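There is one chain below, alone, in structure tokens, taken in the form predicted on its own.
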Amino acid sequence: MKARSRGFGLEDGRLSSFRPPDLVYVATVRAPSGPGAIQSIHSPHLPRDYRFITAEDIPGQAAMEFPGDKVPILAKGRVDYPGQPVGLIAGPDRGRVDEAVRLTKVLVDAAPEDGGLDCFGSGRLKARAQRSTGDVDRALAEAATVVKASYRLGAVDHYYPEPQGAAAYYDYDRLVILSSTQWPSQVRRAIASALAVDQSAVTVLSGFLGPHLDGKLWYPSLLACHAALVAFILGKPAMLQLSRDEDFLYTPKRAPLLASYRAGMDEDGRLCALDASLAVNIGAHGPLAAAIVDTLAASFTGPYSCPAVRADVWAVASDRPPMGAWAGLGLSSATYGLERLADACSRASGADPLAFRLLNVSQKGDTTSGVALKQVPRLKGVSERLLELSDYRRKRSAYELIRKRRPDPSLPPGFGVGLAFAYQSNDLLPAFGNLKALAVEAELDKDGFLTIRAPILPTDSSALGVWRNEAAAIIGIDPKAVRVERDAGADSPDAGPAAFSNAMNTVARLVGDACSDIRDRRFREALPLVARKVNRKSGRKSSPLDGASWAGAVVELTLDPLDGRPRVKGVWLSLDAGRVLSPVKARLSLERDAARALSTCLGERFDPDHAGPASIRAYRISRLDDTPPIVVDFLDTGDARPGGLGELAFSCVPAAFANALSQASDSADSEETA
């Protein structure tokens, strides 16, 4: 019989908050090398209130279930990668779990490593996907022009305000777990799978998420389990949280992509054909990986139109810690690639790059997205407020002269500027297996109250506090009059992950619809009034480019004439997002979106392959003082839905950065950019 404990609340949802009086605390025994067979695995001496717990001790099912991979709870018999969990020490004394941790040898066999994506085989293929339309081969043979480059992006990691971890105890017979995850639903699945229990036995608390750029998808999973099965063998509180060390080297990055491509152009600069050949490493495990491949493909030709156009997509395995999502599944990548090549295309016709994006852009009918086009990708209004924002033409002319009048050319310019363009769909991506559809009920009650129950909910008050206005505006009733709570229960279908990138916007529409088919019936019929939304998707295929949002992204810089290194001058970034519900806080959240990009570009570098304490030291982040001045300015095109924002600047300010250090460079080479 397992203890039975209070509840415990956390104020401030955060992990370092859970102090119950009987806590124990979880260390993580990992594996020093990898992949091979585990030879042995010693431990020191535990004292009575101290367990050191392995696979064997797991009651249920040793692995994660995802679709088209497993993830092992705890390693057994082998191991896949470098600090891949095998154990667990649990107990109540913090210093003697972690030295406990530190005196226990793992002894494994390692085979030689395999890592890189330039040469891989079949073995190591994790998932494919492939789009092809028109003949590719002929329309290149017959082309006037064609351009052959190839980008690299790496790994990124993602500084959380606190280490991922989870927590789990017991309220009487139900097992509570406190994780800072954007999917609940998969955590207790995975749990009472490990477990062996009913799912109805298990309660998931979301805690404090923070900017998660949706690296909190799968892996919280895989602590709360870790939580969830100290708890369940010890019967007592258990708190596992990760060193900053730990969250480093071995939660989920940026999955590292390298990206060939080949463009045939006609005499006036039109794409006749492109090929793509994109590779991206998914580490040892791949719960994501049909998921960024399908992406991948699905966005490789982005808003320009081709009518000859092939992909060969593969997520490739490796003895890497797991590879996953960074703000969005592999469509910021997409972006990346296809922006710098559309940049090596404008040079190679002789085309100013924004001319010949906007020649090439798709129009209504325009089937190179896989369907014909209802509307037209929204680029022209978009270009034109970001020409008036950042002066792009006349600071790109005086470049250009700069770069060519230089006395001496074996000197780079030193000047740049570039521009790039990225959509974020607002559809839900059917990623993450058969889930069923999003839902979302409200109801106005005889005292003039309104709950509202979803699914899924925002990370963060500010954003529940845009929907509770939102619906006391369409209902006419005070915002305090509001409760917004997520559906929570064991038998509410999995909406998926709470994703800003993904299905965020689509609960906020439903939440509206909802909101206005009470107010229809608010004066006609009795209280109280419930109302149910369904997000039920047609059977009638859509284009990604439909409904989606869109931006632009000038980026300014120049190159310090002693160290050489980019000095940004400026970004400006325009939008066309339909109704933005919170002006102010969608502002201040693509500022940082669009620092946080920079970041990437400057200085945060991270080989998987070299991972260890000087990775971690090496490893540097932007600081606010450096941070140039951002410009974000938001279209007015009377559009009444609200869309996605999370993916737009990360999808546009690298391209737009890495082709504006181009220019600055007097380099059209492919390279390798965090």
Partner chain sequence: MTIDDVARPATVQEAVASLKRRPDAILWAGGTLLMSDPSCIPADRLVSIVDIGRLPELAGIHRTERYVEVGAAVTLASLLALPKPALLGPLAMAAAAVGTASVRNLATLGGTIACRNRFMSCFAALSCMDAAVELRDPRGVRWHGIHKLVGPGNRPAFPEASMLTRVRLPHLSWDAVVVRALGDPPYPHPDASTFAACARIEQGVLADLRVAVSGRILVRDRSLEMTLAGRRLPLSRREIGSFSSDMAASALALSIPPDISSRLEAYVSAFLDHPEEYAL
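No experiment lies behind these values; they were computed from the predicted model shown. The term rigid core refers to the most C-alpha atoms you can superpose between the two forms while keeping them within 1.5 Å. Numbering follows the first chain given and starts at 1. What changes on going to the form predicted together with the partner chain:
- After superposing the rigid core, the C-alpha of residue 173 moves by less than 2 Å between the two forms.
- After superposition on the rigid core, displacement of the C-alpha of residue 123 between the two forms stays below 2 Å.
- Superposition on the rigid core between the two forms places the CA atom of residue 229 less than 2 Å from its counterpart.
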Given for the second form:
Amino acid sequence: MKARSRGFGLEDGRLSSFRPPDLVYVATVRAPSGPGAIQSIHSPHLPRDYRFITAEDIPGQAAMEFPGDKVPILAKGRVDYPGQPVGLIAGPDRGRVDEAVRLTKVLVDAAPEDGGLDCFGSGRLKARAQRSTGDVDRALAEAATVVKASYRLGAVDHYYPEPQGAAAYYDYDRLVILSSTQWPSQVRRAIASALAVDQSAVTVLSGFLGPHLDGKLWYPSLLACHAALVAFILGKPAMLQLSRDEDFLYTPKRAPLLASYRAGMDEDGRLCALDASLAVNIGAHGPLAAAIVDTLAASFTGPYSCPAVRADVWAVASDRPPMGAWAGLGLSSATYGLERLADACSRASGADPLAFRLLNVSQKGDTTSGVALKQVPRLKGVSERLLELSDYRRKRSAYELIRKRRPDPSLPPGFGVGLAFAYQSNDLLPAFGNLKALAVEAELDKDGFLTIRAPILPTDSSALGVWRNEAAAIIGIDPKAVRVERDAGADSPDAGPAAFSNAMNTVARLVGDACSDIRDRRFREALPLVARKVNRKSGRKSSPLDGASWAGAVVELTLDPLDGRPRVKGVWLSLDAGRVLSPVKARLSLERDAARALSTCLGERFDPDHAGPASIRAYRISRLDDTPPIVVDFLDTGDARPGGLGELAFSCVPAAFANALSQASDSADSEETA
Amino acid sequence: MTIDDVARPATVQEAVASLKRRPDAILWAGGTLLMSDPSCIPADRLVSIVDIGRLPELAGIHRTERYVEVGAAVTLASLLALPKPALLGPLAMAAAAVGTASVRNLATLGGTIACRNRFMSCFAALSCMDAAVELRDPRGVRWHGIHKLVGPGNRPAFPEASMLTRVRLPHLSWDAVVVRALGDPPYPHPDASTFAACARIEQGVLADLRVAVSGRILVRDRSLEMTLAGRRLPLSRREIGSFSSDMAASALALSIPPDISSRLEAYVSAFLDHPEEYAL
Amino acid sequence: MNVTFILNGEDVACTAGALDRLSELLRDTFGMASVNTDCGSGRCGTCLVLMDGRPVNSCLVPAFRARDCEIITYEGFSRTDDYGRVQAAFDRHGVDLCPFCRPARYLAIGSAMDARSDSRGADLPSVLSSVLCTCSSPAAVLAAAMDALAGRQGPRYSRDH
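Mind giving me the form predicted together with the partner chain, seeing as the form predicted on its own was just shown?
What follows is the entire complex, opening with the chain shown before.
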């Protein structure tokens, strides 16, 4: 079976290429409404070879356990949201399976609940995080200027290249799972628990991941449990692949955010108080709720210095499908709110937006983030290059003149340019796994071939190529002589989600260290040489800003005089991310991310409270010819450490866009100054 | 749905004969709408299809000094590939906004006109152009102004058992043209609408103005348009305000939702304010 | 109904429902794994094939319409010289398309390389926009496509042919 499975065309990692003999297709029976009690489920008479599976058929634990939350594999007795899986229908013909699902009637005594963020009770609280330093109330009372502002971010679909799904089959006594997941060990754990088998009896093969934006952290485990359950019960290879509509309606989206701030400034425009209340709609289930609120609380002050800060962050449950991750697990949302607020504060203090930010940027020793800073956030270099690239100052002045001197103030000025900064830090991301247990081994054999064994590997081939090139360059061998293997025995530690930047960056650093070790011993000791490096992170707490990657974005736009829609003229990004291992790949990935981040600002509107089949048609992802010119530039600061890049564009481009839009529309509805 | 039979006539005459036998048959040219929205095909009866997509008589484009004559099965991509698509004015702009390039390789001009339950996006452009359509049925061939396809209450009224064969587009040189979605909801949302406007300017004078909205209902008010013909540009605030609010009132009277009507008012106002910004 | 057409240069025949989607026919009956069956509404474009030389969404083509047509899928295109040119251009630009959009985008570029095509040069962004995928930098995809197209300019057949 194993040999065959590798011949099913899965070399490209596409789940839809999985076509073994005897395959059964699996489709999901969903609750039509919710939350509420399931009154009845009526399925049509199914032919032989077809099977209707419910929660009663789960041999092990009926729910996946996460810190602070449980996610039912199939709902039993009660559903928590419309669309929740209540059963599975499996059979050899996909069309008949789909037809059987259509004919299955689920009756729910639904009692929709409030899903809003403006007002909620403690009963809806999934997770909460707080952070404070100094006396915020007093500082606000004494401030020369106080700005109150609130901002909202909506739900965003990840739009994966292939709708999510999973396949399962038996290879003798081992259950093999094909899953496009960021976290294979979590998939294995969930399946072992659901089927009441040992984890060693489950093998997880990762499929093509694509740009996942942290959306494939836990949901693939649910789908893998569904496929595994069918394979377990029917003893045949099983594949479940969501339709594009199902993927759009039911897989987790970026959790909508309501960020409310009060910021106090002194006469010079320095921040003296920052009070933030951040609430995210996490949907009916929130496996990532704690991680998201922790990240929001840790990052809400960004790179700015303020002696008195306070944040209260809530993950609020609602009767919608689970919401959750987007690039950075909350960091991009926190950055959006803060960078919008920075523009509001600069307006209130009469300062230029850039001058306000540079005036307030933290200095060495600053403790706003909770720990004394060792390095000054590298905004200055980033901003200088950004100004040079984008001609921001001239454009901003010109557009301000247009705004102030327009003959008819009832019409928007129509021109805007905005900027925003962002950072990405390994220390900010939650450690889902045991990072301290990470170990990498490198072996240079007698023939000059290098083998690297790592617990997690990059999920895209180009990143793997960068590892190979890097290792080859350190040792001084041909990249073709470098082989990278996944060291993934059942007893290997769960290092957390693969393709999750803190674990991946740690492994990349260990690979570099192991190769350097071999290089130093290469001509002194006999081959083969083996070097093993284990992650021994210092116990001392450091600020997430130290060692972070930095980015600044400028977005320039005009408003169409006819329909008022923004037309983006250009996006400029300047980055300081330490040593860039592959400049071409890095530039391409930043261009891609900036285009997608911009798309989320333009046509990607999704209202979870009014979601339906028509929603996907109204959800407009920018196409190639919608994308404006995007300029990406990396600063060469001589820093030897490579930094993360994957979240930066998603953090700063939307805020820069919104700041430009504020200037172009001359509106800041949600802000007031006292 | 159950497909009874698929007729593949070799000529328009054969197609009309098929239609005579089965007046409820679906004429299938590009079929993009029918394939993407299954509700367009009746599910409660046997369906007969007449495949007219490859009839040579419906695939031609002929240009004279006064007009361009386009076969109903000409794809939107072929229209846009004409040497001077600008001559098609608003239609070129509307066609370019339909789907994607690969969808436009299938979608036909006839398909955008012959939809039975709504006016598709190109219809607003064709209305502005005062296009003419050739209809065939067992009784013969007739040319009509496109507004013949607009029935009571300005709703679609494509004649039953008829076949659209050609579309005649008068050559008019437009100085300002705009075609845009009127609001957010895309098709198939019932309120999805398209706004089209074009103007001819001669020596600083608004020589001709056409404004139309297509959706569930067609909005076009020729008498209102005439009120601005001959006015010198720029139009006064009062002229613009009066025209755009009257246009919105016409839309409201035709039961276009208030939010779409008020947006129409804003669109018309912006177009008349600076028509030169919409030069082709 | 019986449907016969030319698939990647070979005469093929199958029995299908009149309104069966060509995309499903190609994938399920003829094993053309490059053809995705994703949205079924012409939105994603990952089922793109060349039908009589033009890129079309095969999910919008009913089986009866495929009769007597020439269909080229990525599998067929990958056997041509033009495929090599497209691949080389993408390699030069460092663009690694995902397995879902690569077939459709390569075919879109291939159609623009065809002398019969209406979608040369200036229309290339619009043809490439038929495929909705967020896996790669839009500017880099366009640059690589233009590069491939530039390499194809000149006579349709070189002296080597």
